[in-house]
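Next up: a single chain in structure tokens, the form predicted alone.
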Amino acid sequence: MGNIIWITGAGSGIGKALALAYNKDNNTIILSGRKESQLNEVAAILKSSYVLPLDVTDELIIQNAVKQVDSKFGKVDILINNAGVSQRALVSETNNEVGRQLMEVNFFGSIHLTKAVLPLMQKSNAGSIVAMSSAAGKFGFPLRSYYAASKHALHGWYEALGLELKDTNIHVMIVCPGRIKTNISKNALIGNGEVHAEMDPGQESGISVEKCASAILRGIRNKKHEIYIGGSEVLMIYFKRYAPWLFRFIAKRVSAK
């Protein structure tokens, strides 16, 4: 038998891309998000798979899956929390609800399902734990406020669960994308809730979705603790950390679309 290998976010995009990378050595991909139709087009293309649709912003729902995935598998090898929402509006334009939407499925979300799957890897005492950031999860940029502050939040919670694992084989890792060549752009929020419904330019020219994932099972099978992955763009993260003073001299240039 080959690994569970739990997506989130697995109906397009780097989840979608994921999926596919690890369809092989027998593994069985459960494959979660709320768009049940696109789950069952990607189960098609693949060996072996469960689909189990999510919304990652119920606790209830996130407790019966994973009793569901706990009673047919018994396990969960590695888990990818992949699911999430961006952000297109300024501060002054974003409604409070708005807000606390982004933080539900970026932040509670992940952690809400990591939580929940996490006494599973502690019975066979093994797992990978994978929280996908972003590059706005080192650094605040224009229109992504709230996104940034959910991925911000990530760090410090996986950080803190990183090291309260240290004496175990369970390995957590955070993934930092720049810009991927997905549709997050698209399907980002405005202030007042809706749709964004356009592609940044700077998210038409990002990296290949298939690249992203290939980096991403890397960093996993290296145990990795976190990883970024993009163009120049990601240069933006070492910038903040130790020239403080030229990131915010190119973040004031560089356009947030």
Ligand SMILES: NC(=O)c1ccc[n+]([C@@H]2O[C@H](COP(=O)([O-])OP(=O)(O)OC[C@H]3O[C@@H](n4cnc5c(N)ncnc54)[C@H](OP(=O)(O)O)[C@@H]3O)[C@@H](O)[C@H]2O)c1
Second form
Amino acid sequence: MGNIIWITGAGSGIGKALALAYNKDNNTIILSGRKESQLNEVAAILKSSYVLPLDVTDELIIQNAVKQVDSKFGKVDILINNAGVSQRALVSETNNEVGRQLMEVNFFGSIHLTKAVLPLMQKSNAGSIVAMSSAAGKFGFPLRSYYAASKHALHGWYEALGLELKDTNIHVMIVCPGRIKTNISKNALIGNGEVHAEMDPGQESGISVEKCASAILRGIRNKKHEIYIGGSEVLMIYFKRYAPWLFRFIAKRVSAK
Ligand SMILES: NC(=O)c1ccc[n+]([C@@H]2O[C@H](COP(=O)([O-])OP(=O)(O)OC[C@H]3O[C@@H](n4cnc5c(N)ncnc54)[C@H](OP(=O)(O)O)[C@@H]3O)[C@@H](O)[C@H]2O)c1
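Having seen the form predicted alone, the form predicted together with the named molecule:
Then the entire complex follows, led off by the chain already shown.
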């Protein structure tokens, strides 16, 4: 049997590109997300796949999905927690419920699935776990308060997990993309929970999903712990770390779309 690779948010954007990039070497790709029709479209172009629709915010569904994967494949070699939703609204405009929903998908959805898959990896003492953060997981940015908070939270949790697993063969990696050309801004939530439905200019000028996927595959292959992917916007991560004043100088002047 080849590798079993489980990707959430696999019906679109970066998740779909990851599924296509892993479509080789006897790999079987488990495709998860809420929209079954999109997952089926991706499955139709893959050599070996298994469509497993789920909502990452539903803990019971996650438990059942992991049982299903265990009985069908008996292992997960790579888990990519890619499902996520962004935000385009000021703090003052964002309902608390919407903020909570962003945390549920981006943070709790990711960690609950990881926690449920972990025993399978521990059984074979092997595997890679990937958490999809963002450049907004390294610094805050206007209109993305809860999104940035949810992505920052991933860093604390996954870093702790990676250290707890230091003496095992289970690898944990956090991915921080800058701007990748997907529909993430269209699918982002505004303050009342409706979708933003607009392609941001920054998103439109982002790097391709194919480039992003191949950088993630490279990171997994080389057992990296944290990777940054994108164009010049990724420099802001380094400014924030080494010259916080420069980060603020630039961030205050960037149009927050
Ligand atoms: N594009 C960028 O510039 C960028 C930058 C930094 C980080 N990221 C991160 O990259 C990841 C992928 O985003 P993308 O750019 O590819 O945008 P996207 O096309 O909107 O993909 C998001 C995916 O998440 C899935 N999803 C959302 N809510 C879900 C839920 N409750 N349960 C299960 N799946 C859910 C969606 O599928 P369904 O609607 O079918 O559920 C969709 O396939 C996200 O975590 C995002 O935060 C993207």
